[in-house]
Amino acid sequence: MEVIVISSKKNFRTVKEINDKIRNGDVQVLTALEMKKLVESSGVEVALKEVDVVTTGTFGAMCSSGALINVGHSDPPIKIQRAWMNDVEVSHPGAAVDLFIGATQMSEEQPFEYGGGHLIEDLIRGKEVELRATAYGTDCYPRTQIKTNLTKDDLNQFHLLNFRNCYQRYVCAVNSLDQTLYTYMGKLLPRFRNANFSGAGELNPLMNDLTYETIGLGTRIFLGGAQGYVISEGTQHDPKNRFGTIMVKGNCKQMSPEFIQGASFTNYGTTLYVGLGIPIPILNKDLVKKTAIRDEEIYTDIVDYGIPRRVRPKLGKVNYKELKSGSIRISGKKVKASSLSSFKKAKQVSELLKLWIENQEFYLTTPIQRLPTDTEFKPMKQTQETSFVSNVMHDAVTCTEDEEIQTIANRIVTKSVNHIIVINADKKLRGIVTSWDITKAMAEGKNELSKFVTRRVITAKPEEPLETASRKMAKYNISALPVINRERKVLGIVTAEDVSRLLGK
C-alpha cells in the first residue's frame, strides 16, 4: 500500500487564496513598517489572522544594472560591431541589432557626468537619443555605419535587466587614510570623518524573508514603477553572510523616471538608482515573524576602505537603527553617518505596491524555484602575481623638526635622496621635505625647518597594490609616498623610481 506523507507544517493560507481575496476586493495588505507595528502591539497570532500580504521596498544605486534593447534592421541592414548612444558606448552581446546599455558605462564626451544610467532614464522619459554604429560589412549586412535618432517607441524591445539588485544589506564604509577616497560607497573623508551606508534596512525585501520562502524564480515584483520579475539569484549572491541578491527584469517602456534615475558618484563613475519592491504573502506564522524584523536586529560591519580589500579590517558592527540615526561611534568617537539610498523612496515603493494590490492591479505569484540559501561569494582566482608596496618600499631617511637645515642638507647629499620624512620621537609621521625645500631654505638663509615642511602628506600602506601607489603619485603630481602603518608610524618610503623599475619589468 502506498504511504502518503503529509508535512506537519501546514500553511495558514495559500497564494491562490490571497489572489482570490485580491480579486474579491477583501485582501488585507500592510507595508512592512505597518506590519512591524501591528506585531509589536497585538502579537504574531493576531497579525497572522488579519494580514494577507506585506509590501516591502528599496531605492538605491544598483551599478550592476542595464537595459537590453533591439533597434530593428536598417535598410540596407547592418551587423553592428560597435555602437554608441548619446556618446555612451553600448555593448553588442548577440545578433546584428541587439544592444546592451550598461548603467556604469560613461559618456566619452562627458565622463563622470553622463552614462548608461542617465541614458536609460532619458529613454524611459521618452527623450530622443542619438545612435551611432559601425560594422565591418558582410554580403547580407553590407552597411558599415549608421547614425540616427531614436525614442523608446522606436525600439522593438527595451527591457531592464539587472543582474545584481536588492542587496539584503551593505557594509558601513569609512576611511582611515589622510586623503579623501571616492568610491562606490560615496565620498569618504579622511581619518574617519564620515561613514556611508546604503539599503532600506527593515523595509528591504530580502530582509523580510531571510530564507527566501516566497522569493525565487518567477516572483512578480515592483520594478522601476512597473511590474517585473525575479529571474534568478543575483550575481555575488552570498546568503551565508546575509548578502543575498536577486536578478530581475522588467519592461522599461512601462516604467516611471520617478523610480529609475541615472546618477553620478564624484570621481567614481555613473550608476542607476532603482526602485524595487516585493510583496511577501503571509502564508504562515514563520513569515509573520520574518516580516516583523526591526532595524535594531539588522547588523552590518564597519569597514575601512582606506585599506586594500584583501586585508581590509572590520572595525566593529553597527545596526541600521544606529545608522539611520545619523551618527555612529568608532573607537569612542562620534562619526556622522549618511545613507546613499533613499528610505523615503523605499517607503513610497512599499506604499504604491500596497495600493496596486488593493486596487486589483497586482497579483502574487508562487516562485517555481526558490533562491539558493547555501551559496557563498568567491573572490577571483588569480594566476599572475600582484605587486604590492611592500615589494618595493625601502628604509626612509628621516629627521625631526628641531634639526638644523644644514644637518638635513648634509643628510640629503650623503644618502643621495630627494625626500626626507619628518617624524616625532615615536617615529610617527609629521610631514615631508624635499631637496628643493632644503635648497630654498638655505638660499633664503633660513634655519627653521618647520616653515618648509609639507604637512598634508599623501601616504601608502605596505599592503596596497603598487598600481594604487602609482596612481596616487600621478594624481597628486608627487614622486614619493611615505609608507606608514595604522598608528601612522613610518615604515619606509616608495618612490616613482621604485614603481617604474618594478612595473617596467
Given for the second form:
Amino acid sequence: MEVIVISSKKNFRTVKEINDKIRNGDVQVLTALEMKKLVESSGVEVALKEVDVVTTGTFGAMCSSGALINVGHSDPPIKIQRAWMNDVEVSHPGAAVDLFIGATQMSEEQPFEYGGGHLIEDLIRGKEVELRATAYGTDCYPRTQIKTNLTKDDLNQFHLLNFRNCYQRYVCAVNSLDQTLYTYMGKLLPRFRNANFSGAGELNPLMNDLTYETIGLGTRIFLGGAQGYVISEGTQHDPKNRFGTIMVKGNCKQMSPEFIQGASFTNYGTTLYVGLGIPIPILNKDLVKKTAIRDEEIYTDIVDYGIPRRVRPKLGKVNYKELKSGSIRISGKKVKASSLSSFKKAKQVSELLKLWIENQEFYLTTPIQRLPTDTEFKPMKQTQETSFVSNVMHDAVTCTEDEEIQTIANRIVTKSVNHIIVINADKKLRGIVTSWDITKAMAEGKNELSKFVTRRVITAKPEEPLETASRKMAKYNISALPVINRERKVLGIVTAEDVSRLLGK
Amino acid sequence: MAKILLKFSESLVGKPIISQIIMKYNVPINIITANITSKGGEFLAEIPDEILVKLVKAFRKKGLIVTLPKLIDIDEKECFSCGACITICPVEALVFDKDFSLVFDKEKCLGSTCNACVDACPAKAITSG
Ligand code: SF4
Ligand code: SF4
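Can I get the form predicted in complex with its partner chain as well, since the one above is the form predicted on its own?
Next comes the full complex, and the chain you just saw is listed first.
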C-alpha cells in the first residue's frame, strides 16, 4: 500500500497516525491547561512523546457572526425583498428565499434587548419564530407578502457562518472620562474605576498555534457544541500584530444553546456569544513549545475608550495573568479588572472537545491551506474630512473662585460670552457658570461664586470627534463644553454654535 | 435617600455606634423608627445615596447587621460566568470562585439602592432589586 507523506520529515507524528490512534482508542489528549502543566513539570521531550492532541477553547461575544438559512418556497412563491424574524430584520443576500441573520441586527420592537444573536439561539433551542416578509412581486414570484411560523426543523439549511471569530487576544478597555460609558467592551466606569478585557488568554485556540502551523481552510473545530470548520482567515485578520481571526461555519441544527448564546450590551446592541475550540495535533517539538504558552507571556494594551477614535490612547501593557487575577495597575493605581468572555465556558469547550476525541466522535484534519501570516488590516480610506473638537475649540473666558461677582459680570459683558469657566491657580477645571447664573445670583444678592457654581461639568477632550461632543451637548441639554486635557487643565471651550457652524446641525 | 434596616445584638446595646458614624462621616442620618431593648434592637434609617456604600461598610464593620431593600436576583441558567458584573459592584458581593464561576454574596449586596450590575450583564441574567 502506498503511503502519502504530507508532513515534513522533521515531524514526530502525523495527523493520520493520530486519527489511527483515535480509532484504536489509545489517543492521548490533554486540554491546553493540562499541557502547560505537563511541559512545566516533565519537559518538552516527555510531552512530545506522551501527548497526541491538545484541545483549546474560548467563549466570548463574537459580533461578526450570523446564520445563513433557507426557508423553502411558499405557494404561490415569493422572491423575498425584506424579511423579519421575531421582528429582527434579516437580510436577503441571495435569490428568493435565502436569508442571513446577522447577530448584531436588533429587533424593531425591543431594540437593545433582542437581536439576531437571540434569534439564532431561540432557533437552536427549537423555539418557534415568526417570519414576516414582503416583496415587489414578479411574473415568476407573484406573492408580495407572507407571514408564517417556523422552527429549525422547517429550515432547509441553517448554517452558522461567522466571518470573524476567535480573536487571538483583545485589548483591555478603560475609561478616563467623568461619566460611565456603555461600549462593546461592556460598562466602563468613570475615571479608570474598572478595566474590562476579553479572551481566554493561554486557552485561546489561535494563541496555542501562533504561526498557524496546523490551522487553516478545512480544519475541523468545536463550534457552538457541534463540529464545524475553519473556512478562511477571518475579516480583519492581523497576524503580525497577534490579532489573528478565523472565519468558520457549522451546522446550527446540531448545536447546543449551552455554547451559542444571544446577548446584549446595554446601549451598544446585541451580539452572539460563541463557544469555539480547536484541537492542535502535537506533530513536533515546536508545537509542544507553542501549546505551552502561558498567560504571563500574552500581553495586551490598556486602551482608553474615553476617546472614541480609531487609534485610542494606549496607557500601558498588561498580561493575561494580571488580567485574570482580578486587578491590574494603571500608573501605579490598582484598578479592578474583569472579563466579558467566560473562562469557565472556555475550559468546558476544551474539556468537551477532549472527550469527543477520546470517545472517537471527533477526528483531526490537515488544513488544505494554512491561514495567512502576512496579511495587513488596513483602516478605512476616507474621502471626506472628519472634524474634531481641536478644529473648532477656542480660548475660554475664565475666572477664579475668589473673584468678585461684579468683575465676572463685567467680563461676561465685555467678552460677550455665555459661559465662564472656573479654574484654579494651576488652570485646572473647578466648575462652570453661565451668564444666567450670574444674573440670578446678582438679583438674589448672592456674592460668593462657590454658592452657585456648577461643579459637575461635562467636558470634552481636544482629540474627540465633534460628533461626540455634539451628542453630549444634546444628551445633557447644555450649550458648551470646556475642553480639558488628561490633567484636567482647561485648554479652551467648544460651544453648540461652533458645532452647528461646522456640522450644520 | 436610601432606607436601610440596622440590627444590633445585646453586646452592642449602649455603644454610641450611630453617633460615632454620624460624626466620623459628617452626614445626616435620619432615624425613621427605632426599637431598642436590653436584648438588642433595630433602626430604620435614611441615608444620602452618595454615602450609602461607605456607611453600610462602616456599620457592618462595627458588627451591625445591615438589611437593604430588595436584592438583585441572578438567573443561574442564563449566567455564563463572564465576570463583567464583578468590577462594577462597589461592595464585592459578586466574585469568582477558583473555578471562575460567579458567586453572589447576598449578605453584601446593596440591592435596589444600587443595581449597578444589572445593566452590565451581557446575558441579562440579573434582575434589579
Ligand atoms: S446591586 Fe450593587 S451591590 Fe448588589 S450585587 Fe449588584 S452591584 Fe453589587
Ligand atoms: S455579567 Fe451576567 S453573565 Fe456575566 S458573570 Fe455576571 S451575572 Fe453572569
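Numbering follows the first chain given and starts at 1. A quick note: this is a predicted structure, and the numbers were derived from the prediction, not measured.
For the rigid-body turn between the two forms, the listed residue at the hinge is Glu385, chosen from Glu385, Gly25, Ala425, Trp436. The chain behaves as two rigid parts between the two forms, and the smaller of them turns through 7 degrees against the larger.
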